[in-house]
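Form predicted on its own, single chain, as C-alpha coordinates, below.
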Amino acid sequence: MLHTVNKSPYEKGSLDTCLRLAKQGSTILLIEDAVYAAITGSSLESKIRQASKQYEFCVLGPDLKARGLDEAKLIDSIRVVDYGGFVDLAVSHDRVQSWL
(Lines of atoms letter the chains of each structure in order from A and count residues from 1; the text may use other names and numbers.)
(Lines give C-alpha, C1' and ligand atoms only; values in the text may rest on other atoms or scores of the structure.)
Protein backbone atom coordinates (compact mmCIF):
# COMPACT_ATOMS: atom_id res chain seq x y z
CA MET A 1 0.00 0.00 0.00
CA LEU A 2 1.08 3.57 -0.68
CA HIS A 3 0.49 5.99 2.18
CA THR A 4 0.58 9.73 1.52
CA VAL A 5 1.08 12.15 4.38
CA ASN A 6 0.61 15.87 3.76
CA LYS A 7 0.50 17.59 7.17
CA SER A 8 3.48 18.89 9.10
CA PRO A 9 4.49 16.39 11.78
CA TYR A 10 4.98 19.38 14.08
CA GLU A 11 1.34 20.43 13.82
CA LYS A 12 -0.68 17.23 13.30
CA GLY A 13 -0.41 13.57 14.27
CA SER A 14 -0.98 12.24 10.74
CA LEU A 15 2.53 10.83 10.34
CA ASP A 16 2.46 9.15 13.75
CA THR A 17 -0.92 7.59 12.96
CA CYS A 18 0.35 6.40 9.60
CA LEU A 19 3.44 4.84 11.17
CA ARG A 20 1.34 3.12 13.81
CA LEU A 21 -1.15 1.61 11.34
CA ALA A 22 0.84 0.97 8.13
CA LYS A 23 1.86 -2.60 7.43
CA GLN A 24 5.48 -3.56 7.02
CA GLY A 25 6.64 -3.19 3.42
CA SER A 26 4.37 -0.24 2.69
CA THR A 27 5.62 2.90 0.99
CA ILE A 28 5.17 6.27 2.71
CA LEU A 29 5.26 9.37 0.52
CA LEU A 30 5.76 12.67 2.30
CA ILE A 31 4.13 15.56 0.44
CA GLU A 32 3.28 19.21 1.13
CA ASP A 33 4.25 20.17 4.73
CA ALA A 34 5.01 16.55 5.69
CA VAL A 35 8.34 16.94 3.86
CA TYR A 36 9.72 18.60 7.01
CA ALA A 37 9.90 15.12 8.57
CA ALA A 38 12.53 14.10 5.99
CA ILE A 39 15.26 16.54 7.06
CA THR A 40 18.37 15.48 8.98
CA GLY A 41 18.93 17.06 12.35
CA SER A 42 15.22 17.30 13.11
CA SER A 43 13.58 15.91 16.22
CA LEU A 44 12.01 13.24 13.97
CA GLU A 45 15.19 11.94 12.37
CA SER A 46 15.63 8.93 14.66
CA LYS A 47 11.95 8.01 14.32
CA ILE A 48 12.16 8.11 10.51
CA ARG A 49 15.44 6.17 10.46
CA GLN A 50 13.90 3.48 12.67
CA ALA A 51 10.71 3.34 10.58
CA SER A 52 12.83 3.04 7.41
CA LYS A 53 13.59 -0.51 8.48
CA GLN A 54 9.92 -1.38 7.90
CA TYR A 55 8.79 1.07 5.22
CA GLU A 56 10.12 2.71 2.08
CA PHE A 57 10.06 6.50 2.45
CA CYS A 58 9.78 8.89 -0.47
CA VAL A 59 9.44 12.65 -0.56
CA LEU A 60 7.99 14.83 -3.31
CA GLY A 61 10.85 16.92 -4.69
CA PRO A 62 8.76 19.90 -5.85
CA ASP A 63 7.33 20.23 -2.33
CA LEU A 64 10.86 20.31 -0.88
CA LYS A 65 11.81 23.00 -3.35
CA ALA A 66 8.66 25.05 -2.67
CA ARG A 67 9.63 25.15 1.02
CA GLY A 68 13.27 26.06 0.36
CA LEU A 69 14.55 22.70 1.64
CA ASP A 70 17.77 21.25 0.23
CA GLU A 71 17.73 17.65 -1.00
CA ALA A 72 21.27 17.30 0.37
CA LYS A 73 19.83 17.59 3.90
CA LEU A 74 17.46 14.64 3.52
CA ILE A 75 17.74 11.56 5.68
CA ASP A 76 19.78 9.20 3.50
CA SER A 77 17.16 6.44 3.30
CA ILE A 78 14.54 8.74 1.72
CA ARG A 79 14.07 8.72 -2.05
CA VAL A 80 13.08 11.91 -3.87
CA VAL A 81 10.38 11.59 -6.53
CA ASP A 82 8.90 14.10 -8.95
CA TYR A 83 5.24 14.29 -10.00
CA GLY A 84 5.74 11.48 -12.52
CA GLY A 85 7.28 9.38 -9.74
CA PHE A 86 4.25 10.11 -7.58
CA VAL A 87 2.01 8.76 -10.35
CA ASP A 88 4.27 5.71 -10.75
CA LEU A 89 4.01 4.99 -7.02
CA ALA A 90 0.21 5.29 -7.10
CA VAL A 91 -0.04 2.96 -10.10
CA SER A 92 2.41 0.37 -8.74
CA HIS A 93 0.56 -0.05 -5.42
CA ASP A 94 -2.78 -1.77 -5.12
CA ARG A 95 -4.18 0.88 -2.77
CA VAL A 96 -3.46 4.45 -1.72
CA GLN A 97 -4.27 5.77 1.77
CA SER A 98 -4.12 9.52 2.34
CA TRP A 99 -3.40 10.71 5.87
CA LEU A 100 -4.78 14.21 6.27
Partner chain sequence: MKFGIIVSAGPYTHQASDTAYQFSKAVLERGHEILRIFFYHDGVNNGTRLTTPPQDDRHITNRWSELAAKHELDLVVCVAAAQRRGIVDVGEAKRHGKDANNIAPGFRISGLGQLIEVGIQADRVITFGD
Contents of the next structure:
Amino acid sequence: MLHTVNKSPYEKGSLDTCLRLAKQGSTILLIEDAVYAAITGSSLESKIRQASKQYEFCVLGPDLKARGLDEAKLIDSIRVVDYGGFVDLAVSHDRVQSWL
Amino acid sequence: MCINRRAPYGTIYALEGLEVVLMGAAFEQDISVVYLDDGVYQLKKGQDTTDSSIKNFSPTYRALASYGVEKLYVETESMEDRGLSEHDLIVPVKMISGAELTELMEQQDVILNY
Amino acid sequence: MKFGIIVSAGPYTHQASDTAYQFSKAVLERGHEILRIFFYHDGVNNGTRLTTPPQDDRHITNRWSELAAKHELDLVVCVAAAQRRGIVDVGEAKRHGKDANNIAPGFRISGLGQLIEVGIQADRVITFGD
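Having looked at the form predicted on its own, could you now put up the form predicted in complex with the partner chain?
First the chain shown before, then all remaining chains and molecules of the complex.
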Protein backbone atom coordinates (compact mmCIF):
# COMPACT_ATOMS: atom_id res chain seq x y z
CA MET A 1 0.00 0.00 0.00
CA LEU A 2 1.06 3.59 -0.68
CA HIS A 3 0.47 5.94 2.25
CA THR A 4 0.51 9.68 1.77
CA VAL A 5 0.87 12.14 4.65
CA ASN A 6 0.27 15.86 4.11
CA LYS A 7 0.44 17.37 7.60
CA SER A 8 3.43 18.76 9.46
CA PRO A 9 4.42 16.24 12.13
CA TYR A 10 4.92 19.17 14.52
CA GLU A 11 1.28 20.21 14.19
CA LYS A 12 -0.80 17.07 13.67
CA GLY A 13 -0.67 13.37 14.51
CA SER A 14 -1.23 12.11 10.95
CA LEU A 15 2.34 10.85 10.50
CA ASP A 16 2.26 9.12 13.90
CA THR A 17 -1.00 7.36 13.01
CA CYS A 18 0.44 6.36 9.65
CA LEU A 19 3.56 4.92 11.31
CA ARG A 20 1.39 3.09 13.82
CA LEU A 21 -0.83 1.47 11.19
CA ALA A 22 1.11 1.09 7.95
CA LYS A 23 2.10 -2.48 7.26
CA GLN A 24 5.77 -3.28 7.17
CA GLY A 25 7.11 -2.88 3.63
CA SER A 26 4.67 -0.10 2.73
CA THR A 27 5.75 3.09 1.00
CA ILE A 28 5.15 6.41 2.77
CA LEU A 29 5.13 9.54 0.62
CA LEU A 30 5.47 12.87 2.41
CA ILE A 31 3.71 15.73 0.62
CA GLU A 32 2.66 19.33 1.38
CA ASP A 33 3.51 20.23 5.01
CA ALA A 34 4.61 16.67 5.82
CA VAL A 35 7.85 17.26 3.90
CA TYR A 36 9.23 18.94 7.05
CA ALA A 37 9.55 15.42 8.50
CA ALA A 38 12.18 14.53 5.88
CA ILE A 39 14.94 16.88 7.01
CA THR A 40 18.00 16.05 9.11
CA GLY A 41 18.87 17.88 12.30
CA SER A 42 15.32 17.84 13.67
CA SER A 43 13.92 16.19 16.80
CA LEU A 44 12.17 13.72 14.48
CA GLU A 45 15.21 12.52 12.57
CA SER A 46 15.94 9.45 14.68
CA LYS A 47 12.27 8.39 14.57
CA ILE A 48 12.21 8.61 10.77
CA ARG A 49 15.55 6.78 10.52
CA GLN A 50 14.18 4.04 12.75
CA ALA A 51 10.97 3.81 10.69
CA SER A 52 13.03 3.66 7.47
CA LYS A 53 14.02 0.11 8.41
CA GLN A 54 10.37 -0.92 7.96
CA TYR A 55 9.12 1.44 5.27
CA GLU A 56 10.28 3.05 2.06
CA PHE A 57 10.06 6.82 2.51
CA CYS A 58 9.60 9.21 -0.41
CA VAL A 59 9.12 12.96 -0.46
CA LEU A 60 7.55 15.20 -3.09
CA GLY A 61 10.35 17.35 -4.53
CA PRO A 62 8.27 20.38 -5.59
CA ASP A 63 6.93 20.69 -2.02
CA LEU A 64 10.47 20.61 -0.57
CA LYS A 65 11.57 23.27 -3.01
CA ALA A 66 8.57 25.50 -2.34
CA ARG A 67 9.44 25.48 1.37
CA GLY A 68 13.11 26.28 0.91
CA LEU A 69 14.24 22.85 2.06
CA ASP A 70 17.54 21.65 0.67
CA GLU A 71 17.60 18.17 -0.86
CA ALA A 72 21.16 17.85 0.47
CA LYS A 73 19.73 17.96 3.99
CA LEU A 74 17.30 15.09 3.48
CA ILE A 75 17.54 12.02 5.66
CA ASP A 76 19.57 9.83 3.31
CA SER A 77 17.12 6.93 3.07
CA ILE A 78 14.38 9.19 1.66
CA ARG A 79 13.86 9.27 -2.09
CA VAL A 80 12.70 12.42 -3.89
CA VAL A 81 9.93 12.06 -6.49
CA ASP A 82 8.15 14.56 -8.73
CA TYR A 83 4.41 14.46 -9.58
CA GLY A 84 5.06 11.85 -12.28
CA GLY A 85 6.90 9.76 -9.70
CA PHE A 86 3.93 10.17 -7.35
CA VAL A 87 1.66 8.75 -10.07
CA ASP A 88 4.08 5.86 -10.63
CA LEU A 89 3.96 5.07 -6.90
CA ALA A 90 0.15 5.09 -6.97
CA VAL A 91 0.23 2.71 -9.94
CA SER A 92 2.79 0.31 -8.50
CA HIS A 93 0.96 -0.13 -5.16
CA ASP A 94 -2.50 -1.74 -5.11
CA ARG A 95 -4.14 1.02 -3.09
CA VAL A 96 -3.50 4.47 -1.69
CA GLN A 97 -4.29 5.61 1.83
CA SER A 98 -4.22 9.38 2.46
CA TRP A 99 -3.54 10.30 6.08
CA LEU A 100 -5.00 13.77 6.23
CA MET B 1 -13.74 1.13 3.96
CA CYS B 2 -14.37 4.52 5.49
CA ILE B 3 -11.84 5.69 8.06
CA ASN B 4 -13.05 8.38 10.44
CA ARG B 5 -10.35 10.22 12.38
CA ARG B 6 -12.07 13.46 13.38
CA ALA B 7 -14.19 14.51 16.29
CA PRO B 8 -17.77 15.58 15.56
CA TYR B 9 -19.00 19.22 15.44
CA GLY B 10 -15.57 20.89 15.41
CA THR B 11 -15.47 20.18 11.68
CA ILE B 12 -18.04 18.77 9.25
CA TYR B 13 -15.98 15.71 8.32
CA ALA B 14 -17.82 13.35 10.71
CA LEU B 15 -21.24 14.28 9.34
CA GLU B 16 -20.29 14.26 5.66
CA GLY B 17 -18.33 11.04 6.21
CA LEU B 18 -21.48 9.46 7.62
CA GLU B 19 -23.39 10.55 4.51
CA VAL B 20 -20.87 8.64 2.38
CA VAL B 21 -21.36 5.51 4.48
CA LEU B 22 -25.14 5.72 3.98
CA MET B 23 -24.72 6.19 0.25
CA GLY B 24 -22.33 3.23 0.10
CA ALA B 25 -24.98 1.15 1.84
CA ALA B 26 -27.61 2.35 -0.65
CA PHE B 27 -25.31 1.01 -3.40
CA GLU B 28 -25.15 -2.28 -1.51
CA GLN B 29 -21.41 -2.06 -0.98
CA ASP B 30 -19.80 -4.28 1.64
CA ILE B 31 -18.69 -1.36 3.73
CA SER B 32 -16.49 -1.32 6.82
CA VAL B 33 -16.43 1.80 8.96
CA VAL B 34 -13.45 2.47 11.19
CA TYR B 35 -13.27 4.97 14.05
CA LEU B 36 -9.74 5.94 14.88
CA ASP B 37 -7.89 8.78 16.65
CA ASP B 38 -10.43 11.55 17.46
CA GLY B 39 -12.96 9.72 15.27
CA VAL B 40 -13.85 7.59 18.30
CA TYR B 41 -15.49 10.67 19.83
CA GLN B 42 -18.14 10.48 17.10
CA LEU B 43 -19.61 7.47 18.87
CA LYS B 44 -19.61 8.99 22.37
CA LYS B 45 -22.88 8.59 24.24
CA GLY B 46 -24.90 11.55 25.45
CA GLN B 47 -24.27 14.07 22.66
CA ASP B 48 -26.61 17.03 23.12
CA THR B 49 -26.32 19.99 20.77
CA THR B 50 -29.39 21.86 22.04
CA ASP B 51 -27.38 24.82 23.28
CA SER B 52 -24.99 24.99 20.34
CA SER B 53 -27.62 24.88 17.57
CA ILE B 54 -25.61 22.40 15.49
CA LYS B 55 -27.56 19.41 14.20
CA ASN B 56 -27.05 16.37 16.44
CA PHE B 57 -26.48 13.54 13.99
CA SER B 58 -25.39 10.94 16.54
CA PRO B 59 -28.74 9.04 16.41
CA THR B 60 -27.84 8.14 12.81
CA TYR B 61 -25.07 5.84 14.07
CA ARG B 62 -27.74 3.71 15.77
CA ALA B 63 -29.62 3.52 12.46
CA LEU B 64 -26.60 2.24 10.49
CA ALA B 65 -27.46 -1.42 11.18
CA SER B 66 -30.90 -0.95 9.63
CA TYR B 67 -29.18 0.28 6.44
CA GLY B 68 -27.10 -2.88 6.39
CA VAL B 69 -23.92 -1.30 7.74
CA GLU B 70 -22.85 -3.77 10.38
CA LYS B 71 -19.07 -3.66 10.28
CA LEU B 72 -18.19 -0.92 12.73
CA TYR B 73 -14.64 -1.05 14.06
CA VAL B 74 -13.04 1.03 16.79
CA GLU B 75 -9.31 0.97 17.41
CA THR B 76 -8.51 -0.01 20.98
CA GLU B 77 -5.42 2.21 21.26
CA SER B 78 -7.36 5.34 20.25
CA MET B 79 -9.98 4.55 22.91
CA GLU B 80 -7.41 3.90 25.64
CA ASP B 81 -5.51 7.09 24.82
CA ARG B 82 -8.73 9.01 25.41
CA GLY B 83 -9.82 7.18 28.53
CA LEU B 84 -12.86 5.69 26.80
CA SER B 85 -14.32 2.21 27.00
CA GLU B 86 -16.98 0.37 25.00
CA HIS B 87 -19.59 1.44 27.62
CA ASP B 88 -19.11 5.04 26.51
CA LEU B 89 -20.23 4.29 22.96
CA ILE B 90 -23.63 4.81 21.43
CA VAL B 91 -23.61 1.63 19.31
CA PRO B 92 -22.15 -1.86 19.56
CA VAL B 93 -18.81 -2.01 17.75
CA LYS B 94 -15.99 -4.43 17.24
CA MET B 95 -12.90 -3.33 19.14
CA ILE B 96 -9.73 -4.08 17.21
CA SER B 97 -6.06 -3.45 17.84
CA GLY B 98 -3.92 -1.32 15.56
CA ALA B 99 -2.25 -4.50 14.30
CA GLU B 100 -5.62 -5.98 13.35
CA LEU B 101 -6.60 -2.72 11.65
CA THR B 102 -3.37 -2.84 9.62
CA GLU B 103 -4.39 -6.24 8.26
CA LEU B 104 -8.00 -5.15 7.67
CA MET B 105 -6.84 -2.15 5.62
CA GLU B 106 -4.81 -4.46 3.40
CA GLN B 107 -7.99 -6.33 2.45
CA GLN B 108 -9.92 -3.30 1.18
CA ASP B 109 -10.61 -2.31 -2.42
CA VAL B 110 -10.94 1.38 -1.60
CA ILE B 111 -10.21 3.41 1.51
CA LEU B 112 -11.94 6.76 2.02
CA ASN B 113 -10.95 9.17 4.78
CA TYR B 114 -13.02 11.58 6.85
CA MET C 1 -4.89 2.48 -15.37
CA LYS C 2 -8.15 4.16 -14.28
CA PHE C 3 -7.99 6.75 -11.52
CA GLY C 4 -10.68 8.27 -9.31
CA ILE C 5 -9.58 11.47 -7.62
CA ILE C 6 -11.25 13.07 -4.60
CA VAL C 7 -10.66 16.70 -3.65
CA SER C 8 -11.96 17.38 -0.16
CA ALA C 9 -10.46 20.74 0.80
CA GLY C 10 -11.22 24.22 -0.43
CA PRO C 11 -8.96 26.04 -2.90
CA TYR C 12 -6.37 28.59 -1.73
CA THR C 13 -6.80 27.78 2.00
CA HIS C 14 -5.23 24.35 1.59
CA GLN C 15 -2.67 23.13 -0.91
CA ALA C 16 -4.76 20.00 -1.54
CA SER C 17 -6.47 21.41 -4.67
CA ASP C 18 -3.07 22.32 -6.13
CA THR C 19 -1.60 18.90 -5.38
CA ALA C 20 -4.69 17.25 -6.84
CA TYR C 21 -4.34 19.33 -10.01
CA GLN C 22 -0.62 18.58 -10.46
CA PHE C 23 -1.26 14.91 -9.74
CA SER C 24 -4.14 14.81 -12.26
CA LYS C 25 -1.97 16.40 -14.95
CA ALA C 26 0.77 13.87 -14.27
CA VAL C 27 -1.73 10.99 -14.43
CA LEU C 28 -2.78 12.13 -17.92
CA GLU C 29 0.82 12.76 -19.03
CA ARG C 30 1.67 9.20 -17.99
CA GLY C 31 -1.08 7.97 -20.32
CA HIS C 32 -3.49 6.87 -17.58
CA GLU C 33 -7.18 7.67 -17.47
CA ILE C 34 -9.11 9.77 -14.95
CA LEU C 35 -12.65 8.42 -14.63
CA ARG C 36 -13.84 11.25 -12.43
CA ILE C 37 -12.67 13.98 -10.11
CA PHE C 38 -15.08 14.24 -7.21
CA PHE C 39 -15.24 17.41 -5.10
CA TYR C 40 -16.47 16.93 -1.55
CA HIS C 41 -16.52 18.89 1.74
CA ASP C 42 -15.06 22.37 1.09
CA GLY C 43 -13.59 20.95 -2.11
CA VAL C 44 -16.86 21.97 -3.79
CA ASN C 45 -15.56 25.56 -3.67
CA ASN C 46 -13.19 24.62 -6.49
CA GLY C 47 -16.24 24.75 -8.73
CA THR C 48 -17.43 28.35 -8.50
CA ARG C 49 -16.81 30.53 -11.54
CA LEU C 50 -17.02 33.64 -9.33
CA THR C 51 -13.51 32.87 -8.07
CA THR C 52 -11.35 35.93 -8.70
CA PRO C 53 -7.79 35.54 -7.42
CA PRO C 54 -5.19 38.31 -7.82
CA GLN C 55 -3.79 38.41 -11.36
CA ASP C 56 -0.33 37.22 -10.35
CA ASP C 57 -1.74 34.09 -8.68
CA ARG C 58 -2.89 30.82 -10.25
CA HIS C 59 -6.58 30.59 -11.08
CA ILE C 60 -7.50 27.26 -9.50
CA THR C 61 -11.05 27.06 -10.88
CA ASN C 62 -10.13 28.06 -14.45
CA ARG C 63 -7.25 25.61 -14.36
CA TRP C 64 -9.69 22.76 -13.64
CA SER C 65 -12.09 23.96 -16.34
CA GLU C 66 -9.28 24.07 -18.90
CA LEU C 67 -7.95 20.65 -17.95
CA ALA C 68 -11.47 19.22 -18.16
CA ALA C 69 -12.05 20.75 -21.61
CA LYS C 70 -8.73 19.48 -22.94
CA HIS C 71 -9.12 15.92 -21.66
CA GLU C 72 -12.91 15.59 -21.43
CA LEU C 73 -12.72 15.06 -17.68
CA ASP C 74 -15.76 14.49 -15.51
CA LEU C 75 -15.61 17.06 -12.69
CA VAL C 76 -18.38 16.31 -10.21
CA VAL C 77 -19.35 18.54 -7.31
CA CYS C 78 -21.29 16.73 -4.58
CA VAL C 79 -24.82 18.14 -4.45
CA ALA C 80 -25.35 17.92 -0.68
CA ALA C 81 -21.96 19.49 0.06
CA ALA C 82 -22.57 22.13 -2.66
CA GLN C 83 -25.99 23.13 -1.33
CA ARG C 84 -24.54 23.77 2.13
CA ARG C 85 -21.83 25.96 0.68
CA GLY C 86 -23.75 27.86 -1.98
CA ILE C 87 -22.45 26.22 -5.15
CA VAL C 88 -25.37 26.18 -7.58
CA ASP C 89 -26.00 25.28 -11.22
CA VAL C 90 -28.95 26.35 -13.38
CA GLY C 91 -31.15 23.45 -12.31
CA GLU C 92 -30.36 23.79 -8.62
CA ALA C 93 -30.98 27.54 -8.74
CA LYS C 94 -34.39 26.96 -10.27
CA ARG C 95 -35.27 24.16 -7.84
CA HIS C 96 -34.39 26.20 -4.76
CA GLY C 97 -35.61 29.57 -6.02
CA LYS C 98 -32.16 31.19 -6.09
CA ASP C 99 -31.56 34.33 -8.14
CA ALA C 100 -28.27 33.13 -9.65
CA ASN C 101 -25.99 30.20 -10.28
CA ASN C 102 -22.21 30.02 -10.03
CA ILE C 103 -21.04 26.64 -11.30
CA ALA C 104 -17.87 26.88 -13.38
CA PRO C 105 -17.54 25.47 -16.93
CA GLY C 106 -16.69 21.78 -17.02
CA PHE C 107 -18.11 21.10 -13.55
CA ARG C 108 -21.42 19.41 -12.89
CA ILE C 109 -23.41 18.92 -9.69
CA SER C 110 -24.44 15.38 -8.87
CA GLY C 111 -24.98 13.01 -5.98
CA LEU C 112 -22.68 11.11 -3.65
CA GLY C 113 -23.53 8.03 -5.67
CA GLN C 114 -20.98 9.32 -8.20
CA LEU C 115 -18.29 8.91 -5.54
CA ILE C 116 -19.36 5.36 -4.71
CA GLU C 117 -19.54 4.53 -8.41
CA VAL C 118 -16.01 5.75 -9.14
CA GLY C 119 -14.82 3.77 -6.10
CA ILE C 120 -16.24 0.67 -7.74
CA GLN C 121 -14.98 1.38 -11.26
CA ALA C 122 -11.53 2.88 -10.71
CA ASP C 123 -8.33 0.89 -10.24
CA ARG C 124 -7.01 3.51 -7.82
CA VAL C 125 -8.82 6.08 -5.71
CA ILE C 126 -6.79 8.85 -4.13
CA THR C 127 -7.89 11.64 -1.82
CA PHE C 128 -6.40 15.12 -1.58
CA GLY C 129 -7.73 17.01 1.38
CA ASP C 130 -7.30 18.60 4.76
